[in-house]
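Just one chain follows, in the form predicted on its own, and it is written as structure tokens.
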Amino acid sequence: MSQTAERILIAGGGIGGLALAIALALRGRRSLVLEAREAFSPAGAGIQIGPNGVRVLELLGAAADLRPHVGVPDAIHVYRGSSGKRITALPLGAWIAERHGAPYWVAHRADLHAALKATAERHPEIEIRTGFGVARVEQDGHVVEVFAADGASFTGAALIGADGLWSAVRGFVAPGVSPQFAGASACRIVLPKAAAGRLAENAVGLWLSPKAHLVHYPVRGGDEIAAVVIADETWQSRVWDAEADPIQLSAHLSSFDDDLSALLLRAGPWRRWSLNRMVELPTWAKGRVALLGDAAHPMFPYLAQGGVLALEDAAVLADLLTKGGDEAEALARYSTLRRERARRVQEASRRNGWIYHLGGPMALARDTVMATAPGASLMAGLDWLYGWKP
């Protein structure tokens, strides 16, 4: 078989696609990455990566690249929305790391994509291209061809489709699957440290409110503040960088501390996304096609885990990938490997969603519960999340 016939397809950029090219090419195998886009965007907001994430940028070659821009915060202040007063602390820093053997970072979302993009661009296994998204996907039982809309092909072993929550490959897997409106939005800002006031702690700060919250933390080194949030409402659009609707704003921070508010309302531009669920897919994977990361199990943000699911997937599919067998059967193990995963970690990101937003009594209950409880043993609740390795 053919250099070209060998390799794999992976269509998508982001954060899963470079991953996965980068440990196939720690493996010896060769992959053309298929972005849409023409060229790749700055643009987006924060990023927490837990130690089962920041795991795979190690074994990646990432983490070096990514070290100096991120923030390793202490701990997860939550605060009760309307007063400010923080409820508990919850332990990172030192204790997450050694307890799971890597860290707790946070980051800009664009200064992770340049330290992956940055890593597979040293391998010379890994072919970047941009401007080609995906129309049309043809298979046999020994390669598959991707096509353009204009008619532009590439032929692989497998394609990947890491190309996100719109994801075009989708549709050759799973036909007629598709996102559908949550009823919620997330509003994205970062600000300059100075600017920040009460945010800028070296922490993962969440307000709690009822159908709102809001989540910060320090991203480029702790020189900025990236902060989202995350409220109940109508608006929807697939646009992933809309300008946010101050009304609508101001209307999502009116039961937040007046301060605060008025720090946040002060603040801007401020961009926003709509939040979508899917249903689960019968299988991930098609012959010699399967997805990763959203494209496969799109994740609400309330666990901080949708990027960091994505290098999990890539991790263990790179490695099966690279056995030696049929890649159908690889792709095949892949999705019965990681389901259950994801399914558990969506299932939790919902829970928090819910947990996040109460109101009244069950509010008043919740914050009870977070006051007594010693932080170390909520987090540790989290041990199965955190002390995932590839």
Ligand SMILES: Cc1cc2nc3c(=O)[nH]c(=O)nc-3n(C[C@H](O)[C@H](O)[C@H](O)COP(=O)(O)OP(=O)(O)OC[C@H]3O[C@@H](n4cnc5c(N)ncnc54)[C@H](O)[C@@H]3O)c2cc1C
The other form holds:
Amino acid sequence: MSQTAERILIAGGGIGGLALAIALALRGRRSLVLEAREAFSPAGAGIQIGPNGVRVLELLGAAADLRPHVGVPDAIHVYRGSSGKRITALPLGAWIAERHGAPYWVAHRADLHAALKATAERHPEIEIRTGFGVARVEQDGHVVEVFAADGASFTGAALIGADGLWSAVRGFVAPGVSPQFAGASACRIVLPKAAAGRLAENAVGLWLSPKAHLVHYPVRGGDEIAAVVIADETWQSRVWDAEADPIQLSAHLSSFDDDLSALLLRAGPWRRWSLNRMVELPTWAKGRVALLGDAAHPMFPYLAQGGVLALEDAAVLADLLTKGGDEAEALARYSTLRRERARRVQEASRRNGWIYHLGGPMALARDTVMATAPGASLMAGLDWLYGWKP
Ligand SMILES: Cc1cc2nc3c(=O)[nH]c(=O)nc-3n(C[C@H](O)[C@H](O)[C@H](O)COP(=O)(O)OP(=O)(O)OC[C@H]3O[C@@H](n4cnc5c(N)ncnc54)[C@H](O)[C@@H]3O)c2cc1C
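Could you give the coordinates for the form predicted together with this ligand, as opposed to the form predicted on its own above?
Below: every chain and molecule of the assembly, starting with the one above.
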């Protein structure tokens, strides 16, 4: 078999695509990453990386690149949105690092992406081509061929669609399935610490209010604070970086503590993106083509696991693709293994969203349970999530 046929094609040079390329290279397997954008942009805001994700970054050799830029929050502080009163503190920091053997990090997505890109560039087995949007896929025997809209093409032994929420490769694996608007949006901002007032704490802050919640945490080594307001909303778009409407943002914040909403409304400009849901795919693999990350399982952000699951997918898939067997069998096995995990995380994330946005007596009951249960025992309920090992 030729060198070209042996390499793995990866559509998408985002978090999952770069992680997969690195994981393959560490096992000696070549890959060609095809990224639609002409250049990688620093777009994005905060991203949380639980111990299950940091563990993968350590395995990839990317953790050292990212470490100087992360925040390491001591706890998750849960607040009642209307009063700013703290309901509970859930331990992170040393507690979670000791429990799971890896820390809980918070970072700017651009810093995470830059760390993965720098790591990928150290591996001669990885070739990255920007400005190549995969538009069409053909599979013939042991070879997969991808085509751009202008007809340019590349071949490889398998193709992994790590091309995000609006994946083109998904059309080959699961024709006709695409994400649907979920009736909510995420408005986000990154503030200098000096301008972040009460949000400038070394914690993940979670403010709960009916139909809206706010999450904030330190990024860029603690110099900046990332904040995101997730609320029910009818506006919808496919872009990650649309400007937020200040009037709508103000409406989302109206049920929050006055000082907090004044602080947030003074800051700007805010960006926003729409939240989408997708039916569960019957399979993530078809012959020598498979999906990874958001392309396979778009996540609601209520458990902060979208990027982390893409990292997990990459570690598992690289392992299976480098055992020396048939690629199609490896991809089928990957699909079986990972769909179960993604389903569980998605369900937990959806449940969190429902709990966060409760109102009236249900919200009071939620707050009472949170206030009375020890924080460590609430966090222990997520051992199945953060304790995952490749
Ligand atoms: C610009 C941007 C900003 C984001 N900001 C945040 C954020 O602030 N916070 C957060 O939690 N999550 C953010 N996300 C989402 C988060 O990164 C993903 O949910 C998560 O990392 C899953 O990773 P992924 O590799 O599956 O997808 P992504 O990280 O989205 O990567 C997909 C990649 O595929 C490329 N691509 C798309 N179509 C094609 C195609 N046809 N051919 C080739 N390449 C293609 C995209 O340009 C992108 O680089 C952002 C994603 C993007 C693209």
